[in-house]
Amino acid sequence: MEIDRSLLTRVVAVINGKGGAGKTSVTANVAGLVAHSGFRVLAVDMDPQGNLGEDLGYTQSDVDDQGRALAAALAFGQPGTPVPSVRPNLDVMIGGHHLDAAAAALAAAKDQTAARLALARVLQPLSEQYDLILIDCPPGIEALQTAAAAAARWALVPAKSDASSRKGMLDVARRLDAVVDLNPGLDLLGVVLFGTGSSAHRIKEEARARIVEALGAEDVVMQATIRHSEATAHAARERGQLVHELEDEARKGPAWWQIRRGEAAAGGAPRTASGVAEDYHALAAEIVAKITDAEAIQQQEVPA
């Protein structure tokens, strides 16, 4: 199976071995930035849990197919059929537990190189309608993960800051060896700390130094970090926002004073949206700009 490499370029897998680690809070939050900012973009959801369908609002709604879609483009070469729209610039590929089957059909394969790269033939004729693809990983099953990195220019790994979160990033540099003689430019396009501590500066140093020593480079660590926030984790599930769109939503509320006083109701969007919102404009302003960067060095490296 022939892949043409050079429509896959902006092709983000964001990956991470262990469950919990922010790979759908980072898909959905950067992917409705950088569509937000004017950039065509299509977030594909991988995990038959389906979660990124809670943090964008469509989960059990006329769109929400389970994973269908995705499952049989995958399992039986049907074309992909990316749900347009889900906000402006933002087109999504459902996941769900349609997806079980879909691994299950691409484990029991005889031609596990046609398996591998079952992904990138579905996302390779759409490719050219987006300026980003992102991926959002299973924690856990091979097939899809596997599926996902072949089908990725580069990775991105969600990491919290203890011990077992960074052993799900040692899995993800495993998975990255795997496919590397279907996808040679695969790449570590960075590693991000998730949930940390907004004022734990020594933990999140300790944690960078870790997972420098561990993968060998300096520059592997995003500058980026995404801060916890309990509140704002809770309030951009249930409402099925993103966690710039609550920003929004606590800016236009009403002050402290004015719910205390009685001449407003409480019940808008948390104060820490803000916050964490400013983690994430960081974030996506960083994965553009080292795209964009690593671009254009290898258009210079071209010979004319």
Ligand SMILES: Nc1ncnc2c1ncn2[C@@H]1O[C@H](COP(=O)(O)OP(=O)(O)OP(=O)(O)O)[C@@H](O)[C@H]1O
Contents of the next structure:
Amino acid sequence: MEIDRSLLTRVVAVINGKGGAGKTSVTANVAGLVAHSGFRVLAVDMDPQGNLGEDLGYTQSDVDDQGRALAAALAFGQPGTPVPSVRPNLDVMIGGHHLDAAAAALAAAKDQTAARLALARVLQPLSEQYDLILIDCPPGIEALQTAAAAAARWALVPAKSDASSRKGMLDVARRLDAVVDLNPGLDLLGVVLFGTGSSAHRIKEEARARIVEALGAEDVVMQATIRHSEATAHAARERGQLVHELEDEARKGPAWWQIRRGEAAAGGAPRTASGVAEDYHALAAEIVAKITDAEAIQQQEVPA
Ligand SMILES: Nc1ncnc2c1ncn2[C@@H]1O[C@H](COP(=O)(O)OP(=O)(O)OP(=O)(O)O)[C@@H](O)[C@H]1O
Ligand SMILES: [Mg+2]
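Show the same protein again, this time as the form predicted together with this ligand rather than the form predicted alone.
Every chain and every other molecule in the complex is listed next, the one we just looked at coming first.
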């Protein structure tokens, strides 16, 4: 099966074998912000946990097929059918427990090349409708992570800035190496430090050093980091709202004195949302800039 890589240049796999690294939060919020700024975005949930639906708020809604359509596309070669407009400019291929069966089918397939290229094949005919495609990878499940890495031009790696990050980076590097035969153009877009403490400058710098050491390249850690805020994370997932949407609400919400005087109800969006929203804005801008710069360089290299 031939894959036309020129159709998949704006595909980003958000990947880290470790659980809880921030993959889903980064996918949802970056997808939402880039769509909000006017680009057409597709988010693909490759995780049987289906958490992307919690962040985007479609879990248990009418459109939530728990990954059935995506699983059929991956395992049986059906065409992919994104759910349109979960936000303006943002479509989604929904994940969920049906992907477990798809993963088992891909792992057992006789033609492993076709199995590893299953997602690339699904995305290829859809790609011209989108400016950016983000894939939320599962923490385990090798067959699904491999299919995501084999479909992507870029890997974006969220990582907690804790002591285990070096091992996590080595795992990611191994994962990306494993598809290099099928997808030699796959490149690391960057590592995003996720859930960082605002005062933890030293920890951030140590994490940077470990990541640089593990991946053997200097320019891999993104400038933008996503700060730690449990209140914001909790409110976002509970309400199915993105962080910039929470921030809008917090800004519009009642002042503390209105709540004290009984003039307004408490329980509005957390104040910390605006700092986290700022971080996601910076990250989305950096991602778009990095991809645009790489494309400009590539253009120059193509002989006229
Ligand atoms: N800025 C934040 N600060 C602290 N916690 C956060 C923040 N953003 C998200 N979280 C929480 O951290 C946890 C992990 O985030 P997330 O689900 O994005 O990671 P993941 O890598 O997708 O996890 P999994 O491997 O299970 O798919 C979630 O409980 C989420 O609510
Ligand atoms: Mg996740």
